[in-house]
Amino acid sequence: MQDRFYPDVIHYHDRTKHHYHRYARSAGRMDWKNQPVPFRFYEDTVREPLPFLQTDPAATHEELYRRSNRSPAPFTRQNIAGLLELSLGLSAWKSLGSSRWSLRMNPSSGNLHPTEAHLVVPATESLQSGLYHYNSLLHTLERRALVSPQLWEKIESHFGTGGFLIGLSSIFWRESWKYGERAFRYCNHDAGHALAGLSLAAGLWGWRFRCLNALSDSEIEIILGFDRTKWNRLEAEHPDLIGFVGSQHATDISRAVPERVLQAFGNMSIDGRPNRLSREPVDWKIIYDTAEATRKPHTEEQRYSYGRQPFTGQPESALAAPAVIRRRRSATAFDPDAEIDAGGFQAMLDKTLPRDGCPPFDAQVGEPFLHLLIFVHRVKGLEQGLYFLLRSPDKMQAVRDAFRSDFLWKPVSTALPLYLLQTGDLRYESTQVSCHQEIAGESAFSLGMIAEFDAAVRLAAYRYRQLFWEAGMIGHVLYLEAEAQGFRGTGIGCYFDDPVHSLIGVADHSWQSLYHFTVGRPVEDPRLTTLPAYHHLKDQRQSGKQQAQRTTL
């Protein structure tokens, strides 16, 4: 049965798509006084400070991916932080000139962050238990409401190990700013890439992101205090997801919070005034309509299991894992005659398979429903020409069948399920399907992200976000592929949809691009400066309150 809100986003999906004779609607022009303000605070909280980091986790860049080896750390406010710093946290601060702006662990969109996190936390040896959220810019906990001991042990006793919840939102206004009536897309890829840095991080310590996916978003509403919050108009976080951090030992967990947890919840008190982040936020009354049609109801919740192939070979990163997560960053320009050799490509690729027990997609959002259209350009060892990553095995015949008829479909690697559709140079074709954005053409290679749509949404309007979901949290991984192997890579949320279809010979809504990405050797702009991720934090935590004030408007 088709679900009653498939219409729904059927019309926002292609009302956004980009064509050659027209974008999506936005603004048109970038209003810089009514920008919204990068982070959150809530006023009125008691704020907890988080300790930095003194060592990184020893782990080598293959662990990320690998956590059988690692020992589950205990849930200790130290480590709680660590794993907020290698997800959430700054990376870095670039300025130019008098322009100064940051740089998180995790990409965003146009750098504008509409992802939010909050924490539900035991007691530890110095932070009480509580629902707090976490505010990346001075790195410190702000507490919404305090969880009682009572509450707390049936959480535990629910779950049946010890650990703690970490909450997602978004906060479309962020984004619509600058892309309009696109944002709802940039926002859930924005989400996918920040589950994606907490699930890799987390294995650092031993532990594993769960997606508790039976959740509704009303549940989730009430577990974060959502529905309790006095919210700016237009400002409003709404929910995404909430995951569980426990052991990665800890088998059975459940995916749901039982009725007598939600009413606990629901009855608490909750503190704190969210910040003011614009003057005058525009009402893209299209977003917030999609995003009520496609709320998640309460489910039955799921296990997936994806296989356990062993990864291909992989080349040595003289980066640690930690490394490699605070180097990442977006490039905005390619070396045109850098190339890649196949063996690394293949094994960047090879990252973006679901495996059980190897994070980020064994958080378990959802069933696989993206596959990779790349376009090679400069791998040494394969000749140029488009190429598809297949990463379902059992679709294949269901891609064969929509796709055009005059693909070679030719196997890559025994290794890896790639296939050679066609050869030749199409960086002219890359480059105008991704809005003529050279850093497609120029890279080594750029891909879309293909996905079984229909089949995904039809039965399922909610499912439409997962997808993009699935496609950040895609992209996530590439991001630290290529950082590992001295390269790196850049999201493109614009590129002309239909184009992009056509050249597949896909006309209906079966099969649909949701992101774009591209990978090659960057070129630094020397005009740019860096600084420390927190060095506006003297002696860790000077004058936090002047700099909340400095950056609210």
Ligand SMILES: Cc1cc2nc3c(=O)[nH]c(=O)nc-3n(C[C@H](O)[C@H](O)[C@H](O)COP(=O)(O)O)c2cc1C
Second form
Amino acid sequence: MQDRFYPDVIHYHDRTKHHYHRYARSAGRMDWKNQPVPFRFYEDTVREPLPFLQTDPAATHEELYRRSNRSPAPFTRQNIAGLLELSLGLSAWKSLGSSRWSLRMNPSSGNLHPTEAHLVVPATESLQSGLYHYNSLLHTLERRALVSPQLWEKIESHFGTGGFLIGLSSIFWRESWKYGERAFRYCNHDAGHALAGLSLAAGLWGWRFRCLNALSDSEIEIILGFDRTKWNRLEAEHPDLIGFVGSQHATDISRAVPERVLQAFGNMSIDGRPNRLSREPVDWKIIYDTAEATRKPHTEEQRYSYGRQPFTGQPESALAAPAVIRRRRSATAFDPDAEIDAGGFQAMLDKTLPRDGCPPFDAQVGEPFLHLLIFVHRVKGLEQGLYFLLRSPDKMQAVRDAFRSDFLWKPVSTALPLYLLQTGDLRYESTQVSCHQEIAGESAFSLGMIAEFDAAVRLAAYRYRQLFWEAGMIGHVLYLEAEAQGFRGTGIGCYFDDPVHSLIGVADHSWQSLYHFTVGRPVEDPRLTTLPAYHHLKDQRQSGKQQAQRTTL
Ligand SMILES: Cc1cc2nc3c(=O)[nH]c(=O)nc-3n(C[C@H](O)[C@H](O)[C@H](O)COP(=O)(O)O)c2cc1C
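Structure of the form predicted in complex with the named molecule, given the form predicted on its own:
Then the entire complex follows, led off by the chain already shown.
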């Protein structure tokens, strides 16, 4: 039966398409006076500064995706801090003239970072069991509620093993300030990147992030205390998802939270006032309407099976896993002559395939709906042209039926479901469809993530958000894989939707492009100065001035 909100999803999606003759609605200028504060603070809370990693966990690049047999690390303040540092912490500061801005381990459209993280952690040697918000600027937990030992016991007995919860949420205004109506898409891409970052980094401690895929948005709001938070107008956090982080060896972890535990969360009193982000947030109404239309109801717990196909052989990276994570950046320009070799190219694509027991997709948000339409520009050993990576093999017939009938569908390798559709130099076309951005044509390859859209959202409108999460997760893997091989990637949220669909011969909503990505040899901008991620805390931590940080307008 069609979801009653399906027409709302289609309305939003079509209205926020960029066209050659018209971009999706936005303010059309940067209202600098109204620029949102890029960090969320909860005022009047107990702040728990987190330690920084003295030594990164020892793990090879491959172990990001292939779980080693390592025993799970204990759930200490130190280890939880390490996970946060390597997934959502700052990665550097950049400066140019008098401007200075921070970057994070997770990328974000326009570097606006609408994604927030909240944790429910057990008591550790120096932390009380509670609900905390992670403040990445200060690398600090802000305590929103204490969780009683009795409640924690119930949580642990429900999951049958030790661990903790991490929830993600989005502040739409952070993103709509710059991107207007299309921002809802970007917030969800960003949530997907954050989720992948958490899922991949958790493996380095022998943990696994499992999405509690039964939870409704209302249940998430109860657990994270959002229903008892007094939000400033248009600055509320919208619930995305909650994951349980536990031992990677634990089996049969529940993907739900029992009613009695929910009730206990609902009875907790919540501390902290969210900081005000802007003087006058603008009401991009369609975003809030679409968020409402795509709210997730409670659903049956799901276990997804993605198969166990072996990884293709891959070039060893000289970089260890944490080094790859720390180096991740977006390229702003590429060397237009640089090539990547076919083996490296295929190894990158291979990591985007979901596999049982392999991060990040074993977080199990849902079934895979996205595939990759690849513009190969400079891959040594491969003809220039248009290629397709089929991420779930059973979709072959559906894609072939929907796409242009003159595509070749010629298999490229026995190890990977990669097909040549047509040969030719598509550097111009790929640049054009990615909002004329040169990074799409001057790279070694760029791509569009094509979703089996109608099949996903017609029956369940909430899946609209999950499609963008999946896109963000794929993008995150590509970012890391590019770094691991000495290349660099960039997520591309600005593209012309329907011209991409015309390229593949699709004129309806059966298949839609939801995110673009590009990979090549980066050209650095020599004007930028780089500063260490947490240099700003060094003095504060020493003099205990952390509480005095300017947190609001
Ligand atoms: C969803 C998403 C969309 C993006 N779209 C573009 C884009 O269209 N063009 C571009 O140059 N960069 C794009 N970026 C890259 C961001 O600008 C970049 O992540 C941000 O500036 C932070 O820098 P970093 O990735 O180096 O940490 C995008 C990133 C994300 C996550």
